[in-house]
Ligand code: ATR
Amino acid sequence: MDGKTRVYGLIGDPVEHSLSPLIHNSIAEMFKENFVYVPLPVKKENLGEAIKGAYAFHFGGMNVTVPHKQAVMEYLCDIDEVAAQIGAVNTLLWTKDGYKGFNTDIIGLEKSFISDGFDVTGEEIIMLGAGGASRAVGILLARKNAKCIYILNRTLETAENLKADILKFYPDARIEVLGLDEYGRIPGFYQKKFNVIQATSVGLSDATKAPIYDDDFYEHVNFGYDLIYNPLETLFMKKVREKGGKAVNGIHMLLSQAVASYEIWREGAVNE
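Throw up the structure of that chain alone, the form predicted on its own, no partners.
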């Protein structure tokens, strides 16, 4: 490190579990880049001050994780079109006017779906959760022409808002909203098997928790995709596998979105 070292980081709460520092610092070492990436725990009430401070210190860019992916948008000078469509930001780039926001989650998702063999197009998909992470998932499912997207969430109002946001850009998408315990209302649920995306933070750093505990639900999961990567096997994944389904975690998504963030920062550094 020296006076020319560029600083990047990850803001969220919690961030202690994140593999992002390992990934980005490994990228820096691999490509002989003079930058360092650090985890930055930030509470909700301190988000605005944290963004101002990072900008004042000329942090070249940052990743944003839960619970700040939506709230951070009000502190940015510009937002990329795709991120605006998703309504959530996970990557910030320093510019002379402030930070510009991007969303590389959707890039990571699409690449990981392909590499993991998670079928979307023409399929009925169950998505658990309607928070910041699920917004990129919902937009991608609509873009990839899922036959129907069933959003199961604890708070129906939040899920309805997400549905409305997706329909603004993809009016032909078929989306149904249900509570987490209402999966049995999905037409033909007990006669089918579904591909399921676990997009809540339940189970993050705690392998004893899952958004749904009922074995009855997991009997009808063909393929479970959990966006969480720590622990490597969540209770959601374990239950899917115990009932004969395939399950993967979000490590491929993490790696793919990290590379996309790195490319944004590198181009920004060159053009600065």
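Show the same protein again, this time as the form predicted together with this ligand rather than the form predicted on its own.
FYI, this one's just the chain on its own, none of its partners or other molecules.
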């Protein structure tokens, strides 16, 4: 580190267990760039001051995680179009007018869909969950013209709200809402195999839990994509594999979103 080192970081609460510092500092080392990325624990009530301070310190950019991904939006000078549609920002870039917000979760997810061969365009896709992570997935599925998006969630109302939000931006999208145990109502379910995205928090840090347990369901999964990467094999993934399907965890998405943030910052630094 020297007088020219550029400083980046992760704001959230908690941030101790994040892999982002390791990922970003490794990328910087690989490219021999004078860049450091640090964890920045910020409590909800201090978010505005933290952003102001970081800007004054000329931190080149930041990642934003729970619980600030929505709240941070009011402190930005500009928000990328897709991030605004998702209603969440995970990457900030220093600009002369303030921080601009992006959502690289969706960029990372799109890249990892392509590299993992998870086909979306023209496909009927089942998405489990309707929470924060599902918003980015749902918007991406609509952007990529999935033939139909089946949102299966424990709470139907949350899923209906997500459906309405996606339709605001993509009025032609076909979206159906069902409970987690209602997959059998998907037209032709038992005659087909589906690409399924597991976007609930069930199974996080617990390899004995899955949002759906029935073997019946897993027999009809062609490719199961779990956004969770801890554990590396979730029960959802295990069940998909046991029934002959392909399954991946969220590591590719995590790495791809990090690379996408890094690219935004590098380009920003060059143009500054």
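What we label the rigid core is the largest C-alpha set whose atoms superpose within 1.5 Å from one form to the other. Positions refer to the first chain, counted from 1. Bear in mind that the values here come from a model prediction, so they are computed numbers and not experimental data.
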Rigid-body membership between these two forms: R266 with E160: no
Rigid hinge motion between these two forms - rotation in whole degrees: 22
Between these two forms, C-alpha offset at Y75 (rigid core aligned, Å): 7.0
